[in-house]
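One chain is shown next in structure tokens, namely the form predicted alone.
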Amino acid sequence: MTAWLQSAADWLRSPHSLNLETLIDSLNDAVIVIEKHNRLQYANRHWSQLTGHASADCQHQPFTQFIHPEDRVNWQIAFQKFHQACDSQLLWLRILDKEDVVHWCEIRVQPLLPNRPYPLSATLCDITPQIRSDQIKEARYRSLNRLVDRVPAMIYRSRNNIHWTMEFVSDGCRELTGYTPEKMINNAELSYGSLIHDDDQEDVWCNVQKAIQDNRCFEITYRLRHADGHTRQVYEKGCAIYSDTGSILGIEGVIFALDNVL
């Protein structure tokens, strides 16, 4: 044995220690042992300001009957795989406290003792701020990409090269080019610099690495084909964009239609 284990091993049988219930109860993650059956056989003080339960109300209740209706699929499935493996689990899930009020914790399962399959303990750390928000960015990020694909327009970020590499490409893409987004993305099908008429090209390109190297936006107009065959003549507004270093990192703007099929 280390010395610094005898060391903690002393000071635990030491009269003046905290005893081991003091210890979990100290902690900020729930604790809980579960016994056959799924049911609980011991929670800490935590798993009460969690759930809003006293730990002695909770003792051989069913632990599935804190879990949100929906995770409990995702429970049983995972508790199978503890089994199988004999492994740890770690896995999301959302837990009821008294009031309904829903948690999302990330529980890690593991065997209490070796090489026998119970009772099994878990700790439950309380993750909902995180969540909330995630949740709150992708909803705003829902919500502007719905904005963006109503503009009658197409928005894009591209890369500084020859093709115009496109790296995003709103849905304005559809009705501007005739082509999805989907084609044009990283050139999958088709880069967007070969919808340029072939006359316009040269000077698309000598206007875009004017105004990068005067360190402004580009306001240019140009001949585009369509996916039909015809050709649009169309307004296009950009920007450079640059690392913290200075270096260009690709093309932000908006290409509007300014006629229709001529």
Contents of the next structure:
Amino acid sequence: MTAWLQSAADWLRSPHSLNLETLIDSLNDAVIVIEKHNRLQYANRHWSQLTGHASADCQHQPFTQFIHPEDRVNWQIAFQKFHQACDSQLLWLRILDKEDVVHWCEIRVQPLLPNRPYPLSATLCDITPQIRSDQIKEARYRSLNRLVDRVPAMIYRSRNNIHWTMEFVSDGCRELTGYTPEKMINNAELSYGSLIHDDDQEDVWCNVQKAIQDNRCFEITYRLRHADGHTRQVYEKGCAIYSDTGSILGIEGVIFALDNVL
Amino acid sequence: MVNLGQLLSFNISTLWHRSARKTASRALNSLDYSDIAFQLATTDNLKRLLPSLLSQSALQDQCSAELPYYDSLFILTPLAGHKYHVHAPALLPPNPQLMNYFESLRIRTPGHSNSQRIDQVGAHNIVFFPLQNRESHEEAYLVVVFKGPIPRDNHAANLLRPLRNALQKGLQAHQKHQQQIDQAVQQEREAQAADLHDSIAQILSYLKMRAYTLNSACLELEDPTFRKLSKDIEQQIGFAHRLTREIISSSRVTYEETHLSSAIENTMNEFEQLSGIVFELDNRAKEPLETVSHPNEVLFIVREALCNLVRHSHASHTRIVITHRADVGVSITVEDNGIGIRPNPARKDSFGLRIMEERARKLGAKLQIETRQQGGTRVCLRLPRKN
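Moving on from the form predicted alone, kindly provide the form predicted together with the partner chain as a structure.
Time for the whole complex; same chain goes first.
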């Protein structure tokens, strides 16, 4: 391996081979060198493309001036850690370009020379598209999650067993049963089946199983015991979810309170 | 056997302490400190009172006589963003170097410390005596500036101790008084909001429905005069209803956050939870934002902009950019990638923009609402620079 590195270095150094600067300029990441007092000593071509500033204009400018004001403290913290640990540091920062547009960058800092704190070399990879995509995914998830939790009913996914073991229940569970979803998921403290009125449990089981056998949705009404001790009349509509081979994986549905308190 | 050195040092030390006690007692006798504390506790304008307190000839003469190299006295009271308001003696010609130093001064570690700080600016030596607030936190400072070396053996501290105690007590009482006023104002606003909700808002709500019915009936009449009149009545009742709701919600939503930046961030998070829109906050002016006048009004304009955006924009992405430029002041821009805003809105019963404009006008701010070239809407609020 060392021999290979040596030969690669020799090739780069040879007068007929590729120039090292050309190689660094060809990279699709910004490469910078930071000297003492946080000033830029060198920047490759991609840095200019990223920031809109010519590399020559950036020389000896403080690197922090290109960082978003809110991220400068993070940079200082990473910088201190870097000096304490003498190890490369990776962090995400917002870089402001010439037009004040924000670019999210993943920046990795390492010492340029062994056993010397300065200068530092750093690579910056523009991860703005990835950040935007993550933000959109998060917003979709958040929106759907909040929608499900705000529906004035209990939306659920359960296993097809006599206890109706819940895998997921929406926040509507609190209003419908008086218990928090956490208490019910995977029968942590109680099962949904145990809340169904004793006289209705068999009917519920039979009706759901019959619908599953017929490969159709079920619609049932029954009595449910609320945490405060009262009994409520509820309406449930749901269906089974099947694998491609027809195995029953669980039950999904929604349960509404038909009236307040019986 | 006592040697001469010990004897001399004992005598000098004893004399010095006697002299320090004397200077302190002279300072005590020459100023009415309980009156200073009382004036501070009851004033509604600290900015006017503190310079006149510092200008008292009894105080200045005493300091000049007792403290070698004495130059001036200042009081610093906190502003947002770790900055300080500088209260200088009224008759003192401002020293630009010192004023620049104080205005850019930031003491970032307020705590329970009671010890004095010392700094140097050019030929001046500056001593900061902390003044604690009601929570025993170091908050304001009594500052003494010397044109040369600082007197030894806490001479300045001894001389100024009664003044420092009076200022501390007075400022603490002032702080309590202000908190009581704020609380009373808030309670009154809430009571008024409740009254409005139960009275005028109910009537307007009823009138709104009746005006709609009346307008629908008038549409079938041939005479255009009635149609025009009933439409106008419906719109004006709608606006009055919306304004009343706005006043009620303004009174109920209190500006509890210490900082406007975090209040805007919390508002953004609130709307984020209620929609599928990506919200991005790009705040490049945290410190200048904390010094704007009427933060409540600013927050309500931002809330209204976000509310309109969630309701009408059809956007998937929103960005709030807060910037500051010395020549322009603080700007808050809310932009989205939605359907944009029509110059002549079809619904004449949309009053959100009118209310935003009204609030901006009261602030002396400029509000610009436009369609972005890339699509979507841009709402830009330019806040006036604080004098």
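Numbering follows the first chain given and starts at 1. Worth saying up front: this structure is predicted, and the values here are computed from it rather than measured.
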Hey, with one rigid portion rotating against the other between these two forms, which of E99, Q213, A139, S26 would you call the hinge? A139
